[in-house]
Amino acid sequence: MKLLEERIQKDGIIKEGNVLKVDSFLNHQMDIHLFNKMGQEFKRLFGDKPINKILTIEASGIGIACIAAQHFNVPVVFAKKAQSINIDGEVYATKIESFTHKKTYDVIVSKKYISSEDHILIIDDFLANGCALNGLIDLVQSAGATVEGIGIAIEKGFQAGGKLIRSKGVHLESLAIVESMDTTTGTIKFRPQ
């Protein structure tokens, strides 16, 4: 997605250790008109599927799923990072490692929110190693629920992640997928779709 990219290019900021610092825009202060054409453009490479449902992690995954449900028409279901007593009755629970984070959480949606009869599509802003991914895969095979597909808004194609889920036959689709970063030149390159 065209747009997205140079929206990188102007606003990102590469960082040690191979991250792309992108608060600016997509996961700290949210440009609302940008997530409305990834939304679009979501609703464009899986408008075919049966997909009743939307699911992300929290936190920055929160704001692109629910501007990409409108396009959808429907609910948005997010997997909490921690127990909390409002979340009542059973629940699915996985493990998931964040990149950014180096920590290891308990992940959990409750049962209520996702059964068998839901076809899903998954989003989140970023994927590196898959972690995440294999995380809300996982809670949604333990509720006998259908992965649709899975929407990235930015992908590391130099990490294992995007390689890692295409392998399980998941269909993944990236909006802009970043092929190199160099931290000395604050070059960014993009792997052409």
Given for the second form:
There are 2 protein chains.
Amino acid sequence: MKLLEERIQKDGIIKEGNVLKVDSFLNHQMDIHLFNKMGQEFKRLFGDKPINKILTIEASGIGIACIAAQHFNVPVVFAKKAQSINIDGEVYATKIESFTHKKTYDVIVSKKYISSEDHILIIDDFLANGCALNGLIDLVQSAGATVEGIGIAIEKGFQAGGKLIRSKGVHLESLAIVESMDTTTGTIKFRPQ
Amino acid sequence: MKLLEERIQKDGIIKEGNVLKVDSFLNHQMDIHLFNKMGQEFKRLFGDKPINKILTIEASGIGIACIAAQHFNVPVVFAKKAQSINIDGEVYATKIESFTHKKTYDVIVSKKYISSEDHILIIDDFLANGCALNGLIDLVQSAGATVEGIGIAIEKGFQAGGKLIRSKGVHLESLAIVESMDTTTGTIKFRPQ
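Alt. form predicted together with a further copy of the same chain, vs. the form predicted on its own above:
Whole complex next, starting from this chain.
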């Protein structure tokens, strides 16, 4: 998606350790006009699927998912990063390892809000090693629901997550795929799509 | 707001200890159509203010804030519940006590995204004792920015937060104010507005 690539190029900040900071428009301050264009694009990409619900994970997926949901006319469910003590039989639970925060979260979703009848579009802001996405897929499958697709804002194409998830046969679309980043020059190369 | 009151009456679940669960439409599964009507109502209530930014707090305020932002045509910033180790000089920080989780959070917002030029509408899903809101007001004031108003989905009118914040002279509007709840009969009384 040209508009998003241009925005990453303009406002993204490359930090040591292959970190790409996009918190001026994506995951701290949020450009709702851009989110709306992204929602339109997700609708173009997944509009032929019988999607009846969007699933995301707190916190930075929620804004993108909610704006996108308007284009699909469906509700959004967000998976919660839980304290273990809250987990009981009323939730589906999985574990997600966060490399950024160097810890493992329990992630839960209430059994009331995903069922075997559901056809789900998963939306998140970032895809790097794929741990969060694998967790969300696991939650959907625990409920016997169908993953109709996965829509990501920014994929780090040089990390393993995208390849791993596409190899499972899931329909994954990332609006911008960063192929490489150069800390010294500030250059970002995108995978042509 | 009639539509929200009716929805709380229909789908809200009253639990022991004055807990009102609205996670089927507000803060776990999110009814985006309802959020859009709420956004329209916030625009009606605060449309005469020179608002250029919406501030909320992760996680459950984000969806409501993003949908409302479309009606104001402004970006959203969400305050983050931080690990203390991440706090440095580049953020405004405050502490928020959570009664639900029985702990105190450090809450931060990057100095890049609130400045003394900003006229801010604070949006959140719930107002009970007012701790979260006081923290957000504190962040805005640390930046020298102006709180133009506070928009809340559901206020628990029988807890002290609403009175406390209105007494500061802040323009606070709650779309539904629960005056009392009866666990035995499931009855919810709203404050007429």
